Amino acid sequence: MKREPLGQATTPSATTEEFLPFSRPSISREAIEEVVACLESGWITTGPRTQRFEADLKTYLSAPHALALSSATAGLHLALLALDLKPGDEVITTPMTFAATLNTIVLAGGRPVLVDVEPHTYNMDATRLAHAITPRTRAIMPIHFAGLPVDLDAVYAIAQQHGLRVIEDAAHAIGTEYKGKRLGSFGDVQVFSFHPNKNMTTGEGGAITLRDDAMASRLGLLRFHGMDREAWDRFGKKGNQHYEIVMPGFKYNMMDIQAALGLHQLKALDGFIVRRTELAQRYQKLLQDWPQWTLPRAPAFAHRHAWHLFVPLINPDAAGMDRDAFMAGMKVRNIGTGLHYRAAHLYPYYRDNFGFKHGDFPVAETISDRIVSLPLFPGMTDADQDRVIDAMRDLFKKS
């Protein structure tokens, strides 16, 4: 059952301190300067700084095929439908993920099956995942949660053994690596998201990466409505304006005008993670001793977390009032929040057409309940972490 508020947060007397967002991106004078030669060039949809950004991704991630692509939803759904999914097909994910997860195992087609995760690292809970493969099951979903890696040699030693492919939404994990091996460089494919508040951005826009020579040719030709030519290729000097569509397809293309920021952002990318892993690494002291929060944890395997979020769970209890009413107080403090994210088995649409109920997966719904994203990204300061910090001792009236 959902808890009941505990108790509102106090008001504090006016602040003229500026907001606090939860995140906001790092754009360099490069990246503003290679938008501006980008709009001035007059090729702004999907050319050579897409194309250029592409190379670099594959050479960043070590992946033999990067597409850019204008969401990562789109990524998801893309490699969704190279399953060629019938009615009744499942794919395994969790409940602790974005909306987009669920939706885009719909529309190809498919019945999400959902498995319950670890209560430390919100990741899929790999002990749970073979009791939910059954003989309708094409695929397996695992969520890189904040930007920590899943165990993937449980997850691909399970698939494996019954022949699914694995599908890794790595929204939140570009630059994350597992036991030394960077995700992009190995398994079977990997959706990347340059949202504005991911790691790295292109204002909107994400990635695809994989090793299957004809399945990259595939998604290639349904990113562009199937057509055996994408626009560079027609109206570029060296060009040919005629074209075949060989498939019905979408417009999922990345645009130049979105490369030309992802050709820096991607440059920045271990910079941006190293000062993230720093505030995250000072939040875990600041609030080591805090009753109020249970603070995640890391796994035993070797890992390099991108912290995309800091996502401590709020103890109501201790707190002495609910995760909503922190967020309320917070932003009465001028200290933005976020919430990422309730349990997706839980919304209207999950329940009421495929039968789930509050008490299916109760460590994600005890998760949902009391999750909390707090301030993190690359140009927050220690003064602003330490504002963080104040304001949380001033509503929980903390000395």
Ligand SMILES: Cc1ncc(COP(=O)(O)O)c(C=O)c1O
Second form
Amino acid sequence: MKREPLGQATTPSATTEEFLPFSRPSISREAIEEVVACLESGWITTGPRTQRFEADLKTYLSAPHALALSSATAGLHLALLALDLKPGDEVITTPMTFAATLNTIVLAGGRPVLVDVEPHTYNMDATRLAHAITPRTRAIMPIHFAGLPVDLDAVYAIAQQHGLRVIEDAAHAIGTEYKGKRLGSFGDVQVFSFHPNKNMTTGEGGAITLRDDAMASRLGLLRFHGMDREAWDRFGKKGNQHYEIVMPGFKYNMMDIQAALGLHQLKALDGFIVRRTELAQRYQKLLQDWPQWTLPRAPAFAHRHAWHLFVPLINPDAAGMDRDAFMAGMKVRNIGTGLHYRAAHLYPYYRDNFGFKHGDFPVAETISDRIVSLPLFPGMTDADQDRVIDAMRDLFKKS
Ligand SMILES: Cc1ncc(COP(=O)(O)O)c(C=O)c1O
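Return the structure block for the form predicted in complex with the ligand; the form predicted on its own was the one displayed.
Let's see the whole complex now, leading with the same chain.
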């Protein structure tokens, strides 16, 4: 069935001649007009549209506080800085994540401690968490991989038992629900990404949601130079030009140009997730009997998967090729794929500075060698998806 991209996407759906990317944002005419209106308004950095976007995020997520930021990396960094880590303090996460998760732990002065993941969800294996806790542990950072929630009850139970904060890396997971509750509406801290390949985008951008009032005030200062009043409050009609610096801060604010896009992306998000879910379920159905693939599996607890990524594992023996050869073969056939992610503990920096080595996290390492992200985006048609399957059939010489 041929489908129009949701929200009247500006980019046409791929034909057989075109390269089919693994991801492509759907940007509505209204969003483009809002960005133009922002550009014409005379106020393009943090201001009224960012304030509206934060209010809309709070409503959508039922979150007590939401701060719009320049990226999710900025959000992770701020959340970790709020822990006031001392040398040797540890933060627990997993190797199946983007480098930003581990990098920000180090940049905030902490030591990353890793636990292995579950083989079919790629999420933190909560049964291994208790063994990783030491007197130096300060926080747990689970990743809701591909938009599938981690078993948060298990993670928060351990955190409460040991007095630890939980910082959820929800970069993949805006719109994800755990046991009927949307991420952001409960728990300590969540960090979302609005990078262009995520479920909604602001170009680059991110947001942090949290419950703690004092922490929210502190992060609000840290996000913008430690200034007690942002520019919009100073240069507006009722503003006062003076400000005080109450702590040294960063430049992690979101611009109104970004928020203009975000206001409309957020409205479209649930529709995007519906289409992503249809495509993911269709992949599951079309590929279920292929020996070349091990497909991702859902956990037993109730959840809504946001389907940021569809990430099967290639079975190299049955496929007659490894993951990298598969990706190269698909590219030749005009199909883009993605690699999310290679296990982070094996990057040179982490091996050299924290002593991680091959064999430390065997489940993550197997996934790291075999994982591949197939094309998945809301404007993708069933015909586009059929092209992906046909290209695979050709590549695997499958009849
Ligand atoms: C798991 C995870 N955490 C953090 C990030 C960082 O997000 P951003 O690019 O918005 O800084 C990403 C981005 O891909 C991610 O996948």
